[in-house]
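As structure tokens, one chain now follows by itself in the form predicted on its own.
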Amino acid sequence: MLVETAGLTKVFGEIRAVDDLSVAIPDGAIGLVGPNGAGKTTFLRLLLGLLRPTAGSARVLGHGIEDGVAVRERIGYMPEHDCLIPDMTGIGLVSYMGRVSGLDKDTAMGRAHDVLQFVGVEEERYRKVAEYSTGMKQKIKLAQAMVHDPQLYIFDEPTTGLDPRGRAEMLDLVRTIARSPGRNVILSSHLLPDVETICKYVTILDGGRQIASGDIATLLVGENRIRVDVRGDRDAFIRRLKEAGHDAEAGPLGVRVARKPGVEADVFGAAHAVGAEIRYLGAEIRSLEELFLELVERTSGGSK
């Protein structure tokens, strides 16, 4: 397993930022999502050993988080907020971070040039970080996370502050890393389409707790509902299904109907009654954003 936690808890005063969290996250490209205040960044800092847990335990790449150095030397971390030293040049900062990660001077400098070329920083590498645009600073943050060739990359909101072009470039870089053999990625982002296109597995947090986790393709196939694409009077079709005792509603991709015995026959009966045509009847395929909103609403509703 890439990450395993048991009862992991972090309390700040009266706030339980991470609350009795037990997860088992496999190797690969992993999405970490949740609303603001869900505990995502605190969770990542716990995994890095930058925070000590109030209770519980965690292992990353087989190492307990109490062994912070052993964990961090195997991780490339790109934090959300600015972590750069403004008076250093790009090449100087990235090579310095290579030395911090255990590389010798010559190897660190060679690796720094390689990763800066990969992220698209050319002659600008010799300028001071203070002179960089937001997009350039994000590329330097990515380069310093890569310089020591880690087993695991942790990206915390890597497209923050970027314009559409810069965002697309950054996502292409993250996607390339995620698809490289032997590389693992945890992508924490509030931009769910980005997570859906890059990651194969997702963990969803809310209130410091896990509310869902699993293979994205599997999660997006609704187990308790079917989708019906109907040509004709959709509103009349839905009313007919409701009259027959079914939970039905209009969705962005068709009509959603709760699974129950006899639902298929009633779907065709309702369509015939209102003169509509069934074009599709089968599994509901949702977007990650739809699933996320549904789970958060369900969780919030259950806690009131």
Second form
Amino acid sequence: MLVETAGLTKVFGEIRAVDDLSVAIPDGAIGLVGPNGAGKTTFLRLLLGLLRPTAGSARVLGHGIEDGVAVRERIGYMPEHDCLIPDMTGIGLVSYMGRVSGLDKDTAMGRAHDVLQFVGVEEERYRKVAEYSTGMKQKIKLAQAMVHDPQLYIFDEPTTGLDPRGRAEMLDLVRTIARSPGRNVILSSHLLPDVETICKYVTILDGGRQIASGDIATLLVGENRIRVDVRGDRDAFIRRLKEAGHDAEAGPLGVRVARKPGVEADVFGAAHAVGAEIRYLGAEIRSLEELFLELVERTSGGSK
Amino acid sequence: MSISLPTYTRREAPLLGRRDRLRTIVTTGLRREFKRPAAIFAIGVGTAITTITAIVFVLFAPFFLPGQPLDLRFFYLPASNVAILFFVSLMASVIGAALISDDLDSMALTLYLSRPITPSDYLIAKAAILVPLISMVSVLPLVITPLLGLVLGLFPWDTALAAMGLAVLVGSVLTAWYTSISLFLSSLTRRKSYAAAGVFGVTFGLWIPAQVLAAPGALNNPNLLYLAPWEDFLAVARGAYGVTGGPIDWPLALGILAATTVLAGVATYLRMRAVEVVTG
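Follow the form predicted on its own with the form predicted together with the partner chain, if you could.
Below: every chain and molecule of the assembly, starting with the one above.
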């Protein structure tokens, strides 16, 4: 397992930033999503060993987070915000960070050249970081996370501030890393399509709790529902289905009906009765964004 | 014919220990300081002036202390040189004040603390950058003075050796205090100019009013001099070199300097642990 937590809790005053979180995240590319204040930041800080949990425990790559140094030796962290040392050159900064991670001087310099070539900062590597564009700074941040060849990469909003071309380049790099054997990625992002295209597994947090976790492909398929796209009087169609004893509701992409024996016949019967036309009937496959909104809405509805 | 695909595994590089990681931060930090014009000026001019004045004290010792035998007490004279106070303050403000505040301002602290080092490692490394630079003003001139006196035959070797040992101890007290205070002030702000002003404020903002208020024409209370770190240092130097008759006692002065050094260090450590280093 990449990350295992048991009752992980972090309390700041009266705020439970992470609340009794028990997750088992497998190896691979993992998306960490959640609305603002969901506890993603605190969760990452706990994983990096920078915060002590109020209660519970966590293991990252088999190491307890109380041993922060051992954990961070195996993690490459790419922060969201600007964090580079402006008066250093690109190559100087990346090799420096490699050495602070424990690489010897020659290995750090060799790796720094390799990773800068990988991220596409070649000619500019001898310029000072202060002179770099936003896209190049993002690439340097990625390179410094890679230099010591960690087992786990934590990317925090890696496409922030990038233009469409830069965003595509950055996603390609992250995807390449995520697909490399022996490397694992935790991608924390608000851009759910980015998570959907790169990650196989997602953990969704809200209010410091995990509200969903699992294989993205499985989560996106509605477990017990079918989706019906109707042309015609949708409200009357839903009413008719409810009268027939079905659980039906309007969704953003059609009508969602609980799956049970005979539902297909009743759907066609209801459509016929109200003069509506069925355009699609099948498994409900949502986008990650739809799933996310649904879960967050359900959670906030439940908490009210 | 069969084709076997290459198997790929991550190449584990052996990682060096924490001592090597800290050494990297210290050596890189020192190299960066020696590229900054302001730091070069403070180090160069400060070391030159304090060392030259120390040499002048030795060469003209009988002129400065007429009638006094040239024994251990003589070395209080170079230790009480006000140029040391000025240049130690200057180096602490130019170099020390920027050590943490620059990392807070650029948010490079995130990079450091997401590496396999602890906040205390980070602080130790930053202190280790500042200590040798301040020592070039606070310790070096005090060590050179007895050494030169020994070479010139002005002092017997046992007196010179004792003076050199005491110079290291006395100078270290001043170095530790300025290192701790300047790092503490540096950790409080993203603007190094504020921290630099704080160093001068703590030094001269306490020293000058304490002297004025302690004078016979004012409150006439020499205990006020305990508030001034420089006066505390002078009291410690007097105690070390055996000079009598100072306005304040050296044990209490040493206690105040040691306590503020430790307090500032602990406060800086707590401050570093509280700094938000991961956002998202």
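Positions refer to the first chain, counted from 1. Basically, rigid core = biggest C-alpha set you can superpose within 1.5 Å across the two forms. No experiment lies behind these values; they were computed from the predicted model shown.
- With the core held fixed between these two forms, L241 has its Cα displaced by at least 2 Å.
- Positional change of D215 between these two forms stays under 2 Å at the C-alpha, relative to the superposed core.
- A displacement of 2 angstroms or greater separates the C-alpha positions of G232 between these two forms, with the rigid core held in common.
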